[in-house]
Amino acid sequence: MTYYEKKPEKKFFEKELEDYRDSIWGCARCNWCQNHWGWNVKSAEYSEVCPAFHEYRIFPYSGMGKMHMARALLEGDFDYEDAPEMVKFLYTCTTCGACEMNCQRLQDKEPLQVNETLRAKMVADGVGPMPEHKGLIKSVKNYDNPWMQPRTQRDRWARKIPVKDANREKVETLFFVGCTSAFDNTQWHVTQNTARILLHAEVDLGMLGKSEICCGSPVARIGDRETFISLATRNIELLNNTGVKEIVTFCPGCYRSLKFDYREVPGVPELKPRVYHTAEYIHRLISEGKLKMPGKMKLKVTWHDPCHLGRHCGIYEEPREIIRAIPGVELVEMERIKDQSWCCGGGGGVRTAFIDFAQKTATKRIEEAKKTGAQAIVTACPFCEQNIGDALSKMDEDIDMYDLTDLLIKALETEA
């Protein structure tokens, strides 16, 4: 095959190294893949883009480093056993996808499929993916969830909320709740907020409630293919034969697997419901006066966009319309925000094997938020309010962590 001789069409579950050669012989060196977009920059104290790069200061943590690294395992230039060290590079990336997003913007190079691409190689060798990950796949494998939870206890959050069974009623609406809502009686005012919105609404609603299983999300970004492929085969399965004609969730990794990814696999059916993000689907009910809110705070917040929602889904204005709808609140952005928002840490596996980095990212977006005069961090992500919110509650700040479904649950429920 010659350079400019056309590829063969590939899903992405499906691609190795040699689909992206021109993109990792590309690479440039401009190191775009670790700054904040030049236009965008305000100050040099947030002018980096890159958590990783930004915590270890050495080229193999940032999106060029990746590429070389993918250059240099293409070519034969070296093995696993020159570089045992490659593995933490790789893992140690929060695909936040920052270095793509500005990567695209000049040369149309992937350097966020690449280094999902080398963790899947590194899987597929025996040689990846990091220890603490291996309990997290196995959960997945054995409980359908990554958090080692019976099945039977993955409902437990909506034993007081109506919400249909959608396992024997027909519903429109279904409501896909995800693994660590679910599991996590922290996360569960998330999970009953969502309902009782939608409810309040009058949504035809339902759940599968022990039925559900993982959307797969956490072992795609971390590489096991084989076990995120067979999670989407069943996945599509039973969500098709629910008859539902549309579904909502508000973990960003489930809207991104079911609405996304689940098309980058090769040889499985469509997934016929429509796919909604919470922000979007609530935003809609807004628009169209389905939901009001007669309530009035004052409150000051700033928004933080998930990685998964934002740069990997492109949803950066429905949320922020929300709190704009909302009497009496207030929206103050930080400097890095929408495709240049600064990570909170926690996603492609890096709070599961590396929590302390984790943890100082977080710590930078909260600094970052204090200086907008916020009182109050909002997002719409379990894992952004667990790694933001656990490094918040070390620190002696006087902010608080809201969910996008908490400001609306207090709206509903002021007096106008």
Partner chain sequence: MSTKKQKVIQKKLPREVYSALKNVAGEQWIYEQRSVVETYSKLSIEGGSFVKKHEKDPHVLPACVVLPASTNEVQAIVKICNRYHVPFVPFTNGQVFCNPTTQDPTLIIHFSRMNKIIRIDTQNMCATLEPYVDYGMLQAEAMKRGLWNGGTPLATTLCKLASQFAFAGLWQTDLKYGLFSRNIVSVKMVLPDGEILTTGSRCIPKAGDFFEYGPGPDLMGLQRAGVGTNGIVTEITVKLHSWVGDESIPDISAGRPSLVDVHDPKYDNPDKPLKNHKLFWCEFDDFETQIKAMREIAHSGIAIGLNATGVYSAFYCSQTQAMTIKRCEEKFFPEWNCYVILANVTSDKQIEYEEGVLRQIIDEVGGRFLSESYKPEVLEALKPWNYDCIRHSTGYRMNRKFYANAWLPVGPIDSAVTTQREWKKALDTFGELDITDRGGAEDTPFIYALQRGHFCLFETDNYPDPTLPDEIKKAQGFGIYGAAAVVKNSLGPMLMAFLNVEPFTTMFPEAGPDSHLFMRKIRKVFDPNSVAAPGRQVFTEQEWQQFPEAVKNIVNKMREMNDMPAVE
Given for the second form:
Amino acid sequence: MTYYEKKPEKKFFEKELEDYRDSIWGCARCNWCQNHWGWNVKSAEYSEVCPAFHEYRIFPYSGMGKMHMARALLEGDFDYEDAPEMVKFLYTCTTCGACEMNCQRLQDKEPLQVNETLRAKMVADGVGPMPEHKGLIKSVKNYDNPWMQPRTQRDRWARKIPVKDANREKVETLFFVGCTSAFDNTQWHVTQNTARILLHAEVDLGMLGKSEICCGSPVARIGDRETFISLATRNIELLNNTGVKEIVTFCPGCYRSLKFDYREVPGVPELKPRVYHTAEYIHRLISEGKLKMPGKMKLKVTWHDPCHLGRHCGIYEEPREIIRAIPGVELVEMERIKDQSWCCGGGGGVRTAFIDFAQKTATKRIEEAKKTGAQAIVTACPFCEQNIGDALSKMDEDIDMYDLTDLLIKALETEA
Amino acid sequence: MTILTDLKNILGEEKVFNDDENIEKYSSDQSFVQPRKPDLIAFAENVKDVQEVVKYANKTNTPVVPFSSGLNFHGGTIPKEGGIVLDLSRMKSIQVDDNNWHCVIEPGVTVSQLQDELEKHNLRAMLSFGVHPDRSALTSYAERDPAVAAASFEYGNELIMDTELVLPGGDLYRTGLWSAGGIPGSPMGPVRAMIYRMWTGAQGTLGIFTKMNIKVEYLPKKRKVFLLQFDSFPEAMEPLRMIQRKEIGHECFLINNFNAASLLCKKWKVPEQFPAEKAEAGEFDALREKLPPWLLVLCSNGGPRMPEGKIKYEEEALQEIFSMAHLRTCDDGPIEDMFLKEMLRPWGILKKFCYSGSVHDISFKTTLKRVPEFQKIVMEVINEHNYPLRDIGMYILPIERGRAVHCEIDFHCNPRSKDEVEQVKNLWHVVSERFIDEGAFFDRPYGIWADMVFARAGTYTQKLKELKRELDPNNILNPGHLCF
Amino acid sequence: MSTKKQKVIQKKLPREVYSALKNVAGEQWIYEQRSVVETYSKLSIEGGSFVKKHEKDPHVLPACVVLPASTNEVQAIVKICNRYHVPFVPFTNGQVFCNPTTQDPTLIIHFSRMNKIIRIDTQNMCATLEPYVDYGMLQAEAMKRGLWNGGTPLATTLCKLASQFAFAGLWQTDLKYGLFSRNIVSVKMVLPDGEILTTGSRCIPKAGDFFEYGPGPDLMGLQRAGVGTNGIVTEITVKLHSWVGDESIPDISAGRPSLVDVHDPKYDNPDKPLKNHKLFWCEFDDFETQIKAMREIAHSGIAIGLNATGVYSAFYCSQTQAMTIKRCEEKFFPEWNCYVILANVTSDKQIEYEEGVLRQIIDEVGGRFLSESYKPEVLEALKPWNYDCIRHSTGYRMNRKFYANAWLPVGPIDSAVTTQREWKKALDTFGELDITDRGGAEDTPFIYALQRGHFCLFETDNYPDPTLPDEIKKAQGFGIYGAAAVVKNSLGPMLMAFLNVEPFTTMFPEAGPDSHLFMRKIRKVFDPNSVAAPGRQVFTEQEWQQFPEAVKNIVNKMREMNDMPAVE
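Having looked at the form predicted on its own, could you now put up the form predicted in complex with its partner chain?
The complete assembly is shown below, putting the previous chain first.
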């Protein structure tokens, strides 16, 4: 079959390596999968964008390497037993999508999709994922969350916040909290901030509480398609049944899953409510004049684009405009931003399986942020906050870490 | 004599000589290099002649010294181990490619012949300041004489395109597009992009160029010279850098008052033979007194279309620098006219030979910033040797917008005065050594400089020697020169 | 014949060699796992490696990959290779000529750890780089200092400058700045015998690194374009020039793409070129007028860049394969064209003057400018060039095809006509592999006017399907035929898998003549043990004798088609 014979379009979660055959044979080795898009390079130091290649310097860690390994595996040039090391190469990828961005842009090819499909194949074949991921998958299956937490603990963060129970009453807007921030009490400030901000703007807000289940993002990224499809199916039914018009989530992983990944699951109904990230939603509230920020602070901050929010889903400007709208806050940019943003190092299961690499990657991001002269790094992703926050706590750096909502709450609740 | 007979058989009676007059003529030049007589002189009239001589020399282990005009001033054609001087001056073909601005020359074409021919085509060759009008143009390019427009990255550098040469074994070889077997027309060809460079700065030790295709440029319809005066060289450095960063003009150089006075001296003529005859210096002395210590000469050339427009915007850019740096111009119509002429036929400076008869230059490359360091060394050494500062000629040529500078420092002596010769020889030697010790780069390490430079060049020297052994196993091509 | 599911087993280095290498680089920086060597085995644009992959040829796999961090480590590695007679191949991106060249277990020396800009000398306008520094990195740092390197290759800013030293280095701004070969000050190389060579002024103590020739006969020119066979560049000093544009390239007004809308052309369309630069697109009625205009422009002394793109704009400026094909089918881009890059290097009024000259020429020859009022949609589609003309990022955009063969002859601009004629003949003889292959035959070949138009380079390409070995072989046939055709027509094929790599060096003795015999001598001096990608640049007599008859026969057949005698 040649390129010109139209292939039947498959959804991502049913695609196999064979479906990428032309793409993986055609990898042009242009090396954009490792490098900052040429027009946007501002320094030699920050000319690379792939954290794994940057650290390990050999091609199997790059998007291009994945294409080549996939080709060899597909054509039977080698098999798992010949290359047991390949599992590590595939999973030392934060799925940040920098490779996918530049390769799609230049070559119309998909190295991250190929890597995720490879991961899926390895999981299906019993070779993947990394041993460290197995507990996570088991937890998702058993507890509907990846962190082995009982379902009953999921709404503890909201004890003092009057969010409606969407299981019991009809609401317009559903707050999809996500597992990490629901269970990790160091993240509760974000969930609480979010709820308070939305309520402050008189949003008719509800949540599913204990009956919320994992969006499936962690297992999707790790390659357990079966579990992901099951969660997607359940979530679509659950969320459609609430009758809400819109869903707000501040976890970019959840956002991507609900908004884009569920569309790529074969044989499931459409998710009816419209999905928003908090940055998008709050941006709208500000534009509509529903959030006034009397507070004034003097702070210079830099925005870290979470990969799954920015590069994967295109939310670049909203958080920046929110920051600029906060009186007294100055936004300064790092070199690698938006589509070329440097990953925090925590995604794609890397923080679970390769914590040292994840932390090194975060350290590099902190150093880049420091160079802007900012007093704080602001982001809007629980994983980024965890990973960068952990790295920051080990460094002697005079720079703080905030969630976007932290700034907003300050601005909303501080007197002018 | 067997060689004589053999070569007469190979080339013909009229091409081979061993009479005393000729032998004497080819045994020395005006440099300090020890004279040595060749066994005979053979004239080549075509490539085949060159090949035949070289093949014969290999068979008989006879040195062959390629010779074109002998006007190199650095002993390049003195047959250090005797043998055959192969005179190429009868190979005089010039073929101009009007369409593509190239010109194929043979070794016997002189620079003045080349320029004359090109002017008929509204073209010009980029020539070196101080090149003798009778010097072989091909040799001038092969020996990397820096063009007077060397400041211009585009027009004054890398002027060689294709070449044809005879290898030390006698085989014909071509580089550039020419090596594909047809017409010349590009320095890159099927072999290697810049392989021809191996034969440059080589004094004919690795092969003998028999033809060369050079880049030529349009003959500007409008030109304008700008002159700036300075009391010292360091004062000129920043303005020069500013001008070059703005890429203003093509030709640009600095000369001191000695050299400027030589150029302007109407009574002096460019000598035909070297050493030259010393001439009366009254006019020269008066000029030297009157002229500023340093002159920066810059020439703006209008393009083939709308030439005034180009000169206008360049002049405006220059005026900005003038006012910013508070520079003094030297507005003098006759001097400007003289320099305009020199840009195309840049040999007037050779009148400097009239001062004492003989000139011994030290030519090297360094960075603009370091020029004063070398000036300081000169001051120290001339003081030690009681040589007058005012009798030093200096020429500083920025290369490629000032990335490097070519420096020529001249010492003058009367060849008939043994004392003067001895004084300048010692002085020249000491300055050369001090310069090389301090990192002056002699990219053309000829004569006594060869040992000083190649002893310091490590692997570079070693690989040159190995190449020479591989390409010229009998060491017949101009032996005793460079590191060979 | 592809044998699916048959495994391809790599060879391994002898254990003592591996141990010795490990001692040099450290255990962390040497790899011989199967999946690692796989990623160093299928190259980008070398059809040969693709065919070998399809045919399950194990010799395409290196035995081992080592990553040195310094010149000293490279030297130690090369000395080990000499001691044990292990062939090595230097490797950066892996786009061309990086496969093992023999059937012996081969070491890949990958330079990804040597990626620093060692120094930028703003006074003397040059920069010294390690081998993994690319054009993007250098430009970013130089532009901040009011300097730039003079251009970027169409194969994108990701090309490593040290690799370009080994190959070609063709820029869009060659009109003013010349090829990369014009822009090298010096190299520090580890020679194949393990010695360290520095060239130019740098080789003399205390002299500094600013002048490119000598001392005496110039060895840098000899080393250049040696396709990695004459030595490994561990430091390269390149020239810098005045830069009058922005300190960094500004974001374009459409913002940045995300994976949701990455193929939207708006993200590739800067409204205007960089500060102090201007780009003009000209269209002509026929090839003859185009050539005439290009010659006049080149000779007028204006502009920093002058090139023609032909069908290739369909690739560069189309974000998907579908768009590329559609634009080719519709002949969306002008068939006879050129683009001209102007810059205010000397004065703010320079562009104004040069635009006047350009308009006079276009008017005189009878061309047209693309503009807001003439084919604005085409001008809009060509907007990527606004930035790409300075820092080429969309280059190498083949979308889902494969760039398997190119003819790249050099010569006077009239030779464009010969190139076009011969390319058409080849297409008519063999048939095209893709609609885009007709570019260069039915419209303009890619033409670069080099060094003020003193000579030009022409390019025509084949784009086969990488999954179809027969198509790739056909593209290779084009390449071999092309080598013969351009030599027959006295053109100089400059680069790519033609005359400057074997078997073509030996099989076209017309070049030089007998350049292979000359280059054998050079190889003997620099690589006495035949360890540096042996036989890539030139065969020894013994290697030539062992060369497969079948391939000789194919090349001879192509020679015969061009009325050239067979080579024994």
